[in-house]
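What follows is one chain in structure tokens, specifically the form predicted on its own.
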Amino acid sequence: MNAAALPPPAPTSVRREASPSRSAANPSETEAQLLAEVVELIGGDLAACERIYADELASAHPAVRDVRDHVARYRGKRLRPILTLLAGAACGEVNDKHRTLAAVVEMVHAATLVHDDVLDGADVRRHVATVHSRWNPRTAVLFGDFLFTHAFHLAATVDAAACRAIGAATNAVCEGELTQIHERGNADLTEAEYFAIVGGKTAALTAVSAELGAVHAGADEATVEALRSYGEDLGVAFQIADDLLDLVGEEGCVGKSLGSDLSEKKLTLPLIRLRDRLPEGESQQLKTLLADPPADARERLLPLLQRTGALESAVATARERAAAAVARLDELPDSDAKRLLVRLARFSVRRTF
């Protein structure tokens, strides 16, 4: 099984009145099609976010500009700024605060990517060299810091509450990463401990991205909490899908170094499920393999993951969290922005990139 074989979610009857052919959950929908519709709705706001991002990171130093321009090549699909802008549109109207905060959450995310690549020893991200492999770890660490400091500098232009919310999320990201480092090599990691790590290192930033969109559109407390919970559930689903890609994805398609979880001795959900489904003797053999993973560990684990159903079990959990994210949106009135939030959640668990 590879990532492309992840079963698509069941279709829904929600449609745009203006375009009946656009299903809210099209099983054959591609990433490009979904992003095209996002751009159609909030493209001007995304462009403004990009300008704010570029202006904030302007530098007179060529060495800094070099790294900045390189990192721009693997910043990804801008999920977090898209969440801020779509949440704002779903709760009211997008304004300048949304555009600025969308740039802020993207800077924080970019900083975590640069630092993560150092921690994981990854050489490739989105088909280009990582900062530490092209330059050196010192450059990567300092440039990640540069992104963090600029993010908070920019957030301060909005209001103190936004700074506190982003600060709390960034604290959770760092705590999640620190905990994950501490638990490396722990073959007895529990599911509860795994989800606590994921809730910090990934879901905290997607949660605050959606929350900020609601807050700065003037949404009531219940709606703000619904959007925050939507972002949290989406972030967990997204991370489980990422863990699956690390085990069964194809590097040429995914565009980043794979197998890093194994090499770094991180126990992810599919491996936890595998461990708990194996008989005692085989479970102990698995722990021995994970303690010192050989070069062909991915290939050796795949038949076990398939035979025990651990792979499909993890896929099912990712889909459940995506469905939970969609259910959070019941708080919102129907709109194009809401429909796109629904589709983003569902698409997050059938990525092939």
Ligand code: IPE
Second form
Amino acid sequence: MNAAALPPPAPTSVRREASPSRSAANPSETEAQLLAEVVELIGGDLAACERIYADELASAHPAVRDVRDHVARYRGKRLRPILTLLAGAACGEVNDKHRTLAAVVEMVHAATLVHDDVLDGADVRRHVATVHSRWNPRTAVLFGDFLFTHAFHLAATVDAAACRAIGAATNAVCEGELTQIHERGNADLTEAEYFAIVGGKTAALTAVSAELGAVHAGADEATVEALRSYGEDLGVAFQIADDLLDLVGEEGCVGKSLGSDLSEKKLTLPLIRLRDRLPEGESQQLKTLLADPPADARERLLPLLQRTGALESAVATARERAAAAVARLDELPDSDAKRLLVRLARFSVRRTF
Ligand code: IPE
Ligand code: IPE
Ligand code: MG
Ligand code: MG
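Form predicted on its own done; form predicted together with the named molecule now:
Starting with the chain above, the whole complex follows.
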């Protein structure tokens, strides 16, 4: 992916519409192919994980079931459970603990998304209305809580160590999101501060997802650490790509509200790089625009991001982190699962949804 290849922003009226289905999103063939190969290798385990997920969320209360069924209508990429299962397969054999933990990490992820969409004022997620826009923020807060508590209720069936590891990762996610909220409107945010936020809100969960796959396949300490670092690097690359999509992606394709980083005054890597590349006067103008972003801020910023190379440079950093993730797997024996982990790391940068 390079800046020239990034999809141009669609007119606002188009971007605000959700595409009716995932098939309409038409992800590039490579993405579809990668996911198909993942399903070929671990499809049975993923299906088991989904059954565990659904069983855990069983409820006799219609008020709960309505929201749960709405959220279940569209599933995401299932990146985190895939990481747990592939890491397990790459380090040994996939077992029931992997399947359960795969469901746990996806549940924590789903909880963070339900809450994140309240924080970001986002109306569309996974091509459908977000919980707070379909119901109200109170329902979204409580349903997110419901997912969090079920995640730990389920993790407790594995062991205390898994609960601790997932608890530590979830703590880091919350700290990352809280820090990001705290830094809203800070046009002087540094790259180090940005990476600390991303390390918490995104990479902590991808790291523990891969780590637990290795742990429960009986991997030695060095291998567990390698998988953990792999998940962390992949998570950072993935979030940089997500931040690029927020600025230059197309909503109908990505399937969620975009532009919220700007409207919520959250400085992301491409904008930090732009600010630091512009001459003093223009940099000040940018800060003024970021302090009170107009409706067309996204369209106005795109040519600047391209001209200064800020976009390219953020893409390059994401690629470097994906390459670092791949390098973490050097010592693992060759296997289909390892090859898919390598391709997943590269996909995290190229993704268009
Ligand atoms: C979205 O995660 C939140 C980020 C960390 C950027 P995903 O892009 O993995 O969301 P789904 O699960 O596929 O919908
Ligand atoms: C990711 O941040 C949210 C979490 C990791 C909890 P974003 O706010 O960028 O995620 P999207 O873009 O809404 O999916
Ligand atoms: Mg968001
Ligand atoms: Mg985002």
